[in-house]
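Let's start with one chain on its own, the form predicted alone, as structure tokens.
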Amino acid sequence: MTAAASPLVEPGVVERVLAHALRHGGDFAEVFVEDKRSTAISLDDRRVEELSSGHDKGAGIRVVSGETTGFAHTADLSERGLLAAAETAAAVARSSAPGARQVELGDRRLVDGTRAEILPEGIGKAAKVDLLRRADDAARSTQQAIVQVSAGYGDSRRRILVASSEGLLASDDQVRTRFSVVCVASGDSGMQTGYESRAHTVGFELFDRFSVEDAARTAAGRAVAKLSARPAPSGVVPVVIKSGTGGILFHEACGHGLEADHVVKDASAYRGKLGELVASPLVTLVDDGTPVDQWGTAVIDDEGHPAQRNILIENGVLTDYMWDYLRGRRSGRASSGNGRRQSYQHLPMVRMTNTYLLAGTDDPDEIVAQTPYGVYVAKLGGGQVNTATGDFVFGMTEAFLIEDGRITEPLRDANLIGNGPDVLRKIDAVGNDFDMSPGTCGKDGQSVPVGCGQATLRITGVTVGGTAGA
């Protein structure tokens, strides 16, 4: 663990700003301070196309009065700048009950430094570019059909401080590092792409834990394999999803419907179903901000509440939703540690962290062996979901045919089409090989890092939007 950095804002200043925000009345005030530094590098066809660094620093101030929320943000972290932002936020939420209110910060959860072992900010840009060049060389040297390689590197250090009129004072120091590579192969059937990435809430030690050359060779192999791919079947077929890759499906098709803001707006397929059987008894769905090093992991959420492990569906039964502070307060619930925001310029909302299905006991190879015919999905791409109904469409970026209990020919890119609640009910096997993958979740114009995960599992029937008959 590295040494602690200087505080973003002194506690005494924060106390005075909170008191100022409530001097005209109000139920609640909050100060969110952020200092974020980031680096992004991209290499395309052996040329460095982007090499950029950014530094964003500022504060967002929220004042709540009844059902009205006032919000203002500023890049001026002086006491004068914070007081001006507090005045603006208070004016929006102003009630008819003015009066002085003293705020004492008592509930303190302050980190003493980041958990990263090697801060990326201490590594020269040349060493980071070298990672991308090594990946490019590895992809081209192992697969002659590779005609294009694009590789990307990114890191960020995000220090936050959150204080509220309820006495809360908390901070976190988050370091994230990522790497990705995309390879394009050319053959008689045209061009095909393969992709691989790694992203964790760690420092530059990420590259002591995995090989960029191996990642590049994996991406290149996927691209080349798809050159001989046949059309995917069309129709409802059994689908086996490889560990780690299918978590995005459950994040999008089920997880968003379990966020309390969707539930209270009656925009969720899971509204009013607490205590009901909504999935196969093999399914336990968890949202968890605490796993070490995962992409959606943090010490606190962006409202200062501790990250938690929340069981949403247990043995098929819906047990809870995810909550931020405001939705929880209005429903008589505590926050579940799911209040997140993109930056100090944004209001927090209910968001997932690391969402995953717990592993089962089945042997992954046996799951395939006991599937006479179907599709094996080794990698899912992006998709679209209607949270109110759970209907989804997801791309399969690496998939194979299952014939007589064996994985056989690669398939061309196609879509999985279905309904989240329906898919949960049709899971009839869950493996013991749990794995996670990183992602970026977009909601209402805000993007945050998330993790997704699951073990190998089988769905008895999903519509595959291919071009060959099933």
Partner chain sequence: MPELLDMAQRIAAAARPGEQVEAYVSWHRETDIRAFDGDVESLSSAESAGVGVRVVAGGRQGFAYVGNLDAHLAREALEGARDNASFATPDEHVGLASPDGAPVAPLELWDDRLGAFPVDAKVALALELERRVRAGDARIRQVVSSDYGDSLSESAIATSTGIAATSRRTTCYLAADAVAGERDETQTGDGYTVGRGESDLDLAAAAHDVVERATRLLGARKPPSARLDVVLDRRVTATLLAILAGTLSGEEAAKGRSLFAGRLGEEVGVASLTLVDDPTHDAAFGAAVYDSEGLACRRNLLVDRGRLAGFLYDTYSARLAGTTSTASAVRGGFKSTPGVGARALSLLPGTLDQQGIVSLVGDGLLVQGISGVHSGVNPVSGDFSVGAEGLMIRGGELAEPVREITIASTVQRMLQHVLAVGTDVQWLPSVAAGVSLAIGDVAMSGA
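Can you give me the structure for the form predicted in complex with its partner chain, which would complement the form predicted alone we have just seen?
Chain only, nothing else included.
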């Protein structure tokens, strides 16, 4: 733990701002203060193209009055600036009966310092730049066919403070570090790309855990392998997904549908299904903000609620949805620690943290060996879901054909398409391995870091959107 910096805003000021926000009435007021510094470095075409650094500081204030939320934000953290934002946010409560309101911040959950061991500001820019050069060299030296490499480094330190009219005062100091590399390989068949990334809620110690050279070689290998790839099959086939990179399947296929805002608005395929068997009994799905260093981890969510481990589906049975403060309150229950927002300029909403499928008992090699024909997905790209219907797509960025229980030829990129509830029932093997990977989740215009994880698993049939055999 490193020493905490001074509070972003003095508690006394926050109390007065909250009282002001409820001056015209209203049921709930909240102040969210954020101070975020970030660094991004990009290497492209053999050169360190750019270093960029940013500083965002401000506060978002919301006032809830009945069914209505008023929101305003300001970059002016002086008491005057905060009071003005409170006034704007409170406009929604105009019709309520005005009355003096006292707010006392009693329930304090202040985090003293950050969990990061090596703060980003403690490392010189030259050392950060060096990582990218090393990745570039490694990718180019191992594979002749690599014609282009780009690599990126990013770090951020985000200090937040949340206070509400219910007396809550909470803070956190979040440090995140990421690294990614993209290689382009060229051959007779055209060009192909390979990608690899690492991202954790840690400081610069991230680079003690893996070698950037290895990551670069992995990305290069992926690009080169695809040069000889043939078109993916077209139609419904069994699919085996390697551990770690397929967590996005659950994020898209059911995670979003388990967010309470979608559920209460009747925009989820999982509405009204609590206690029902919604997946194969092999499926136990968890959303968990507590792992020490995963990409979607935080000590508190962006409403000041402590991160939690929530079981969503247990042995195939739907046990709970994910909740933020407001959705929880309206349904007479507590938040599940899933209230998140991109920045102080955004309203919080129900979001996933780290979503993963618990490991099973099957030997991953055996799962492949017992698949006569199918597709082996070694890396999934991004995806998208329609929560109301459950229909989802996601891209395969590294995939192979399975023939006679063996992984054979590489396949060109293609999308998989399926229906979440349907695919969950078709999981017939879950491996005893497990891994996670980082991602960025977009919802309603807001992006937040999330983690996804799963063991090697098999889906008995999903539509592969290739061009072969159609």
